[in-house]
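As a starting point, one isolated chain is supplied in structure tokens, in the form predicted alone.
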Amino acid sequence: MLRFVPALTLLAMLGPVIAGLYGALLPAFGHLPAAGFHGPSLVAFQALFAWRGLADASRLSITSGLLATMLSLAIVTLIVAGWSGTRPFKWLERALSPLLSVPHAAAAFGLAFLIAPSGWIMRLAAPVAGFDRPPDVLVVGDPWGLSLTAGLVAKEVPFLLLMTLAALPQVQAARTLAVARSLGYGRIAGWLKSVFPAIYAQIRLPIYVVLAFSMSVVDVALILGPTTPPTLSVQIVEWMGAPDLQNRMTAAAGALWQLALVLAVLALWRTGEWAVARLGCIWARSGHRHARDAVIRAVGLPLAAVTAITTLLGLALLALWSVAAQWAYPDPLPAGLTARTWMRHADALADTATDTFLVAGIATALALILTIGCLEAEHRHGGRMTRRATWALYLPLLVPQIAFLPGLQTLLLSVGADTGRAPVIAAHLVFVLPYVFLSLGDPWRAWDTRQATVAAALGATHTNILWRIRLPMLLRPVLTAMAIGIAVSVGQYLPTLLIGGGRVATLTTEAVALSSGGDRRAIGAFALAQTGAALLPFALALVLPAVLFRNRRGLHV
């Protein structure tokens, strides 16, 4: 039975992606019988290229994606190269790690409350600058997508930092850097020349994921991005929601155009890797030590600290707005506190929270069963994770959601399978499964198999070893993987919106929907509830093992 689990896992992960791309391909080339088109034709692409905002929307997708990825990678490289192994780095690591679970939408709302003309920074500056009303400047939704880029950087820095921290032990970074320092190299130069090439090889795929996601994100772009025109992914969602069915063909053509943009930028990035590698070899052979790097080293820590503080301050503002009574501009704090907002939205919060946990719980449970099945099959049959399997694992994260979800929605509509929560759960599973597998894979493989050998010698079966020894000992990483899976599911906006067809409402979809209304108190309540839904499983993953193993510290890993 276990032999079939890897194939089933691939089907659950890649099946919707392939079906969605196929579903986008047909209407993009003029085949949509429901709208009276029986193709093939190029009418959809003609409508797409006739849209005047296409050039600006494509530019926004490319620039925001590239800028967010390069800035995130630069900040992570500076902080790890300059400060890894030090006390400030450990403090920063503790501050940034929990931020990984903060949903993108909540982080974006927090940033908007902070930097908007009527936001908290302007309120603090108002007495000095003499403002008695918000200045007439376009900060949130600027036409260059700078606030959108800032919001993406705030979320991607913790992700890339954790990926880098996981890769450090595999390349013996501390020992390699010590050798470089003994040869007279500065800390930054020594790390870049001796450690960075090996680290980059380990985090290349996560960087590609960040690039593809940043180019095609929808919820963050709806909150922080420009509107005239919006980013290409946001415009595709608008076409999908239009009453005229012909717009679905334009949306399908736009989805393929978005996929082509992502593939082109990934190819450009790969070419850049080759160029940087050649220049890096020339720099390394030059022998320059760059021992005086105190200024560059000092830049990394504040940048990373600003990233953490911005997100934490944004969450604090969400909490404050959710209980604010009268809060006029330019007062830095509300005149009073009240629970009126929470009481007014209590029923809606309870209903959406129920749906959120139901979808996230089932999707995560399925992902966990499939992951454990794959890892156990790998253990029992002596298999190994090949490079091709690794690419298959990352594929659902590399293909932009907006490229295949519209096609998947069209396919589900055509076969009448678009009702209920089941399609939404299946769509969430596509994105939850890779993260659960990646978080549980290394601890599972690192488990001391001599425990299983001893148990087998005493007559235990494979099933008994799994349920009575391995899973109890791996409870902490299993709970952590579940927490990551739930956090990923809670943050999913586009799969819930498109596949649910508006009939399944989660905390994320409701919070993003409120952004168009401008009710900051309601936004604060829903965004804070969304953050709490993502953080609660992490708290349980920390507390439960500590309680269960309080008298058996040597049992768990």
The other form holds:
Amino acid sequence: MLRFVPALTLLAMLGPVIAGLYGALLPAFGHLPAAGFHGPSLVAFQALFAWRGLADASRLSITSGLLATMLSLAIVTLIVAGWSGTRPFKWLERALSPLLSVPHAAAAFGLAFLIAPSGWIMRLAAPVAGFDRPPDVLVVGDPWGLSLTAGLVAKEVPFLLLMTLAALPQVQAARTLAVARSLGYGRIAGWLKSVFPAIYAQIRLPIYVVLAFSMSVVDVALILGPTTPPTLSVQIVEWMGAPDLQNRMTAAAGALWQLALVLAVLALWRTGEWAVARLGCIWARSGHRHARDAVIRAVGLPLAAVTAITTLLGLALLALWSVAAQWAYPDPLPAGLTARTWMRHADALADTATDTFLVAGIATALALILTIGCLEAEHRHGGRMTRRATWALYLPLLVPQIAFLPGLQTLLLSVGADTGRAPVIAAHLVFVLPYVFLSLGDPWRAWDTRQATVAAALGATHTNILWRIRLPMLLRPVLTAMAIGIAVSVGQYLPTLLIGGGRVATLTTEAVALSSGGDRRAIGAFALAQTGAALLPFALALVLPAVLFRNRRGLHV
Amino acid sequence: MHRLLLAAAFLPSTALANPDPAEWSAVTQEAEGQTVYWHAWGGSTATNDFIAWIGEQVLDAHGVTLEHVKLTDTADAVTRVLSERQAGNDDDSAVDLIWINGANFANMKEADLLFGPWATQLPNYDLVAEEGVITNDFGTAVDGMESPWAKAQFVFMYDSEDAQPQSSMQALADWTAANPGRFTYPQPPDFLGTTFLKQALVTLVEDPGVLQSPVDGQDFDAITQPLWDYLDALKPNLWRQGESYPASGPAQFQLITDDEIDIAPSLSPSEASTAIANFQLPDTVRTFVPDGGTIGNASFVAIPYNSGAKAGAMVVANMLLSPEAQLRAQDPDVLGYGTVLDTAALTEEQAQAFADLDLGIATLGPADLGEALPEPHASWSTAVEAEWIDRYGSE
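Alright, leaving the form predicted alone aside, put up the form predicted together with its partner chain.
And the full complex, kicking off with our chain again.
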């Protein structure tokens, strides 16, 4: 039985991706009987290339993806190289970790409230700068996608930082750095020359995920991206929703185009890695110590701090808007506070929160069962995950959502299984599974198997050992994996929107739908509830083991 | 052979299974316990609250559960029904009721995607004021295939602290040139954005009469040239120089409150009053209508041919036409939508309640609104929208 779990896991994760890509392939090449087209033909690509916005949208996808990834990586590298092991670093680590679970949409809303020409920063500056009216400049939605990039950086820095922190002990960073420093290398130069290459090998896949995600994100682009034309992924969603079914073929062609762009940029990045490695070797061999790096060190900390503070301040402003009465420009604070927004939306919030947790809970439970099944199979039948298996885990995260979800929706529609929560849960599972697996894998394998040997010697069966010894001892990592799974599910916008067909409304889809109405109070309430839904499980994951094991110090792993 | 007979025996019964609005008691009986998925635009808190209230009413009175599926674009619901028919789902649509009008209605009616006729047989339809915008939806005859529930007329909102009413579309363009960055409109294909284009078109073309027939076979480029000349001149003076546009009508409220703009279009004469009551607009906002009048239309609800809860959907449509619901919808503190009812057909008490309604400080009276101009044929919307997106939306 247990032997089949890895295969089942692979199917749950890759099945929808492959089916979705297949579902995009046919209409992209002019075969969509529902719209009266029997391919193969190039009508869909002709329609795609006839869209005047294609060049701009493609450029935007490439620049915002590359820029967001490079900036995030640079900030994380600077801060870890310059400050790891220090007190400010500990503080930053604590501030950034919870931000990982803040949904992208909520962070984007917060940023928009902060940096818009009539936003909070400008309100603070208005009396000094003498702006009695907000300046007429395009900040949110700028054609270069800079605010979009900023929104992505604010969310990807915590992600990459956490990935890097997990990799540090594996490459014995502290010891390596100590050796480099004793040879007279500056902190940053020593770290870059001796630790970074090993770290990069560990975080390469997460970086690719960031790159693919940033190039094709939909919800953040809807909130912060330009609209004339919109980003390619947003335009594909619009084509998916257009009344004329023929547009679905254009959407399918666009999905393949987006996939090709992502693959091309990944290849470009790979080439860049090679070039940087060559240059890095020359630099390392040069022997320069670069001992005076105070300035560069000083740059890293505020950069990282700004990303944390931006998101936190943005969330605080969302909260303030949700209880604001009249709040005119340029007042830095609302004229009064009222609970009216929350009361008005209480029922809708409760309903959508229920659906959100139902989908997240079931998807996470399934992911956990599959993950534990895989890990247990690995443990009982021997063998460790190969490199190829690691790639399989990352594959659903590397293929842009917008490339395969439209095809999956078209496929589901054609078999009539397009409504209700079940398909949505299956679609969420694709993204929840890898994160649950990645977070539980290491603690699971690190467990001391001598405990199992002792238990087996006392006559316990495999099942008994799993339920009565291993799982209780690993309660904290299991709960953390669950919290991560729920946070991932709560933040999903596109799978819920496209696969749910509008019938499944989560806090995320509601918040993004509200963005078109521009009601900051309602957006504030929903985005805050969305953030709460993602953070609450983390709080429980911290508190529960402490409560359950208050009499068992040894179980505080 | 047996099977064929059996199949033949079932065919008429599925056709008969559709509820008949003429037998209203049978409809309400069948509706009891049904769940109606109403696909309606969900971008406005006021509308969402009103729909929730309607849900309470039909649940209390008829045991019908109303689920509001919040759309960002009505076309999504049309696509859904179309896809369902392609997939062979002919009796259990995800959509039971759609807030619809204009091109979406014309498309669905033409493609035989709608159930009906049923609307004129609703008990409360007797109270409806039958006029042009009720019987003719964007140049397409309604024919009882959709039921009206609100009337709208295009107006402009302005912040009286910074701007004044403008007498014509040209005067608006001149004001915008003198006050660059202080006027904008939602980005088409947003409904209000497209309506702004049509408002400009109707007042700028030489002969508005040509707009009443389909665009096919007419010289689109020549007829619409004055519109593009107007927009070309307007664009550099728009908010953000026309490089970006607000996403929807309500998104403009925030821009006015933030003092980013002073004038913006609106689809409903009392929308501004409602927004003031909700702290969404400053109380200095008023509305104006340029000389020569503005486009008017009505909002409808329609039932897809494959809805599994047609009786429940009709109960909801009938509830929307009840004097209580219409009074509530017209109340600017709630929604501020124009009623479709003929007050002469109401009881004295009901008519008085409408007369007593305080329309709010920003709402023009019926006399100031003037005669509503007819909407151009739906095909003009689609064509003008597509041309706008090509010219300004994907630069």
